[in-house]
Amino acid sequence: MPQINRIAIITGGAQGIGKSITKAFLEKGWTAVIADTDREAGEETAREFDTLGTITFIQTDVSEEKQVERLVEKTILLFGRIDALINNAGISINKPLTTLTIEEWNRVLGTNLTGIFLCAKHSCSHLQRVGGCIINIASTRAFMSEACTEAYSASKGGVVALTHALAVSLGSGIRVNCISPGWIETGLWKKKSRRITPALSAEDHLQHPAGRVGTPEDISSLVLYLVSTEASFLTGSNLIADGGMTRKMMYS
């Protein structure tokens, strides 16, 4: 029998963790649709990975419902199906509480949380037809914080809660899971104009019980597992990938 050409939409798929996820899907024979606000990064990634498989960039702001509708409609027009939705798009604005504006708060929540709601809303009927998956990328900031991260932390806590709500609402037809990364070094996965070689110290690595800072590949490998048949009994789950940092007591 001919192999089914499976289609994945990866939001924020042009840089960082999202770029690694895009590459991982292509290497497994999937078609990748990357949705990103950054046209420069999106077009650059599409060119860079063109030899790996079928990849399409659709410029999209996931906080805008009409743009999400267009993303899904264009994907269906081009490829006829959606097998996986990877909600990775995220931004942060870290400022003191008293200077954080309501516009900045809403911008972070709109991208990081509302964007997941909108993408799930408009793709769920297509995912249902093929028994597809939704994977949401949250953060360990959902469970622990540094100062001045109210908007980001609140949005990522919402992602974890939205994940289990979607899993229950969408039932057995669509599995919905979540990954909460810790410190993931993404400098080499940025677009060329922003790419940097990380300068990580021995202390940076050794403060992690696992002995190292995380890489984007640590997250993309988990995404591939969660969309596979081996994870067919997992839904509504949140997998923490942080080298053990949220389990480490730290006293000064």
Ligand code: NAD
The other form holds:
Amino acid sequence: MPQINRIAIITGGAQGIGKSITKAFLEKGWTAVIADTDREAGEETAREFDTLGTITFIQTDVSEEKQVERLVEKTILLFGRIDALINNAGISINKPLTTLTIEEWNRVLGTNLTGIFLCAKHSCSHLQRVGGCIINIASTRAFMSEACTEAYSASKGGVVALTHALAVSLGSGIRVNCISPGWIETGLWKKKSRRITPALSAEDHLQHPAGRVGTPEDISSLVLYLVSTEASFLTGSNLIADGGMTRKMMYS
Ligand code: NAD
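Form predicted together with nicotinamide-adenine-dinucleotide (NAD) structure, per the form predicted alone context:
Complete assembly follows, chain above in first position.
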């Protein structure tokens, strides 16, 4: 039987956790479409992973509806199908409430939350056709906060809620799940011009019940699980991957 060529769109797939997700799909024989605003990072990652399989970079700002429409059209034109949409693109602007501007608030919500709505809206008919999956990357910030993170926390709380709303609306044809990472060290997964060697202390690691800070691979392995048939009973769920930090009492 001929092997089906499965296609994944990974938003923010040029760097950080998204780059690790891109690599994981390629290693499993999928075709990866990176949708990212950063041309330098997108082209660099496409070149770096070229030998792993078929990979394409389509420069896209997920908060802009016309660009998302173009991303989906171009993916269908190139590959004919979409099997997985990984909504990973995200930004944070952490500032005191009284100095956070409406433009900054809208930029964070536009990328982290509206971007998922737009990508789901324009790809769902294609995903439906092949029984595909949507996976949204939220954050443990959806459930717990540090000061001055209103826009980011609100956007990620929205991602968790949007996940179950989409799961119910899209029904049995498309499974929709969400992963909420905790602290994930991404320094080595940035584009070359921004790459940094992580300088994590023993305390950084040991404050986690799991004994260590997370890695991008901790998240990409969960993404692969969620798109697999082993996860066929999961939809509308949120998997927390934080080394136990949100389960830990913090009294001093
Ligand atoms: P990152 O900054 O390393 O990478 C994000 C990528 O998204 C970049 O390549 C960037 O160019 C791209 N991007 C930004 N805005 C975009 C837009 N409007 N359209 C398309 N692409 C855009 O980030 P990361 O740390 O790897 O985070 C990835 C996701 O995981 C985000 O949603 C983030 O909120 C979430 N997350 C990260 C952590 C962590 O500790 N790193 C923890 C919890 C959740």
